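Shown next as structure tokens: one chain only, the form predicted on its own.
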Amino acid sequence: MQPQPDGAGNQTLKARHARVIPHWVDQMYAEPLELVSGQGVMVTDANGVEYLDFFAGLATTATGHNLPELVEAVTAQLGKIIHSSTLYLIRPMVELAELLVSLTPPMQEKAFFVNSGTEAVDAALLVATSFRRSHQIIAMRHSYHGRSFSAVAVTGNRGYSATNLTPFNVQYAPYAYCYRCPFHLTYPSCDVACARDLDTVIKTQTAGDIAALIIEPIQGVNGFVTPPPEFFPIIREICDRHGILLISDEIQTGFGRTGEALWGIEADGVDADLMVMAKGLGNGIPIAAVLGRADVMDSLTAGSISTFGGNHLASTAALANVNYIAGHDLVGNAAKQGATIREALLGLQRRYPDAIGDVRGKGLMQAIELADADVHRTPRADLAAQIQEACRERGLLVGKGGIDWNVIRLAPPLVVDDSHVGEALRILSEACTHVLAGP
């Protein structure tokens, strides 16, 4: 069926979202859709309109719409016990606990689970000051890691800082923004100067004694905004050489997504003190990790709990969402149809050049930047929202991003096909042109 206008009962659903939801919990399209069915790579509206699931849930069903494996475990599941709280043994999250340690680099020991990214973030934020006895934190700018109190200190994007309170003395250290460096310098001969600054960072606006710098290895809401591969490495050095925990946010890029390893930090040689991840953990049923080094994880003077965190259902939905992606390889997958991806999106950028300004991301991760082609390369944020939203009347959902929300974003489930992304492309090679080439 071909896309259509939205109906009444969109135009209801909406009014009543309005009366009873707060108005900053943000929405896509001048007119929200309502998903009501998917399967695989492909979703239904409630006026029965099919599109292409180019943006999974933000990058969260990463094996797709109704995987049988995953449905037929949550339903035996269902039939057993949901939950009991971790006051009690539960084998399928200690299960799942030994099956990520064994596919997580070698300083990932113990996990412990929870029911959000944001949640992970908070642990994470917990263990490492508790550990170094310090609230000193080192986070990018640009950057995004959740809506919680303590998450929200250390995201770098004003979009998303809804306070400047915090429970953290925090600083901000230059993420490798090629296309926009803040050094005005051009990758290679830079050097890498961003990622040597944040020694400067540390010298100068710190007490020293700092407890942990958090990271992204793609910066996920700012538009997949991608480092070169000396990048981490410098920054792990840095942080040995000053004793500070690295922690690895690996919520979007976990589980496989940038094509070329489980997780994006380990494709840079670079393990990590702690790793936070969500999302790909439950293809869309809510649990989340941190995992660490065991004397990091075990360094809580304090005992604690955690009520829902690893349940019986989250941690049976994401022990066989898990085993899928391992089990079909779904990381050779990604890098596969993320290549052909790329090839499309710097094919548009030659089409358009005075209006696509970069072309980034990993494996299925993908985006490209709206700029004009001036020497300020000024965001156009109109251009993306005009992109997204005729993508969606030709039956593709994308998403944005960017600190300008300048950005669109491609990360399609990693289950993806030749044909899924043969129309994808398709679809947004006609928005480009609709929205781009003008009358």
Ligand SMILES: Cc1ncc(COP(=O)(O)O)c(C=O)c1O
The other form holds:
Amino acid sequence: MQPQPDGAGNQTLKARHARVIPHWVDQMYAEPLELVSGQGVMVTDANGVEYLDFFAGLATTATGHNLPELVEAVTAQLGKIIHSSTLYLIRPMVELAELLVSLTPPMQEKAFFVNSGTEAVDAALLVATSFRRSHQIIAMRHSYHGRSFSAVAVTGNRGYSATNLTPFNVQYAPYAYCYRCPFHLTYPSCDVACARDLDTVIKTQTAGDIAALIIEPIQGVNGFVTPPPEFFPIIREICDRHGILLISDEIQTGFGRTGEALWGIEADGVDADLMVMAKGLGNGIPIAAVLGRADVMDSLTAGSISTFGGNHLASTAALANVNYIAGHDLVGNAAKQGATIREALLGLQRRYPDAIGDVRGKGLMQAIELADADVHRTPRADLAAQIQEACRERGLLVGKGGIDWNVIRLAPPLVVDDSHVGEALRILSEACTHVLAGP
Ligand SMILES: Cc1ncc(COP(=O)(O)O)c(C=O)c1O
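Please give the other form, namely the form predicted together with this ligand, since only the form predicted on its own has been shown so far.
In what comes next, the whole complex appears, and the chain from above leads the way.
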């Protein structure tokens, strides 16, 4: 459908956006979409067209759109008090901290609330560097941790690295990207060489006193790159040996999305010194948190406030949302529906082996990487873009990712049922046939 004039001098919303919003605020699709309402797993655009939402507002609306329990809780709170700041006691914030501490592994003892994932990453880096009295950080290649000065500094993705200025001394270690193994080895005979290489990075690229290593349990923006189960125990052991704090960025993997546990890193039997979470915490209401060891969290030597962080409204929303996730076994649902999706994606790969190079992910984080079947596995961003557009034309929203933008990402709300998944897979299959089957 053609974009419609939108008032304001007869311009489209796209043109108005371009005039007043910086050009680097990325949009998806040749004709960007304006979503105006949502119900469960469905969303509706400004032209009244309905879509199955298999990207969930960037893996955020974990419990779906317009969840009655959340709407009721937020509406009731709106009429009482929205905000007071952290200079006052905030009952829902304390209750939310108690809930999150009870739902996370044992090292997560205290919580600090902020407004976005980026801010949570920043807070984690602040407490870690203060505690360790060092500004040396290890981040992973292909990572994404946000858009602020400090988050960009630990992001190993040129597409999101807007500056070479940095508050830290950062070294990048290899991640377990098996499809594009940095050592050209094959799992499991590789003995997870990528994880073991961390020791070499520490010995050859640092002065030893590293404050923290920040890592995603599954690399989200990089297209759901998923390490083998041995990876995190090895990383944890090396961090422990060198006194390095491990920060698990659970912003995409948290709240059960992996279908294995509430937290991505938990599934491999590993706890982190600090965890950051956002997206699924508030289901779209801006709230994020850093949790961690009490001694680390308490280590700041100056006072701090967070004007909005954990305010009455955001904490109330998060409480309703997290209680819903925990009370409705959405982890189990993510596992069940994710298995169906994975099976179908593997079927697509068998059908189009020359275009679908890799199928990966866990639970409701599933992806296909589009690449030629040549020795370089040449990334095919063009195919990913075409498949994404073809899905949209047929009523399905999916995401893209990968350092070369050649990955299709499926990350629907955790409340998807059999019929949503069946219909989404039917559309995806049709879109792949349209794009990949050739003349
Ligand atoms: C793993 C990860 N960390 C951090 C962020 C930054 O979160 P936000 O966009 O809420 O600032 C994101 C956002 O996509 C993310 O995926």
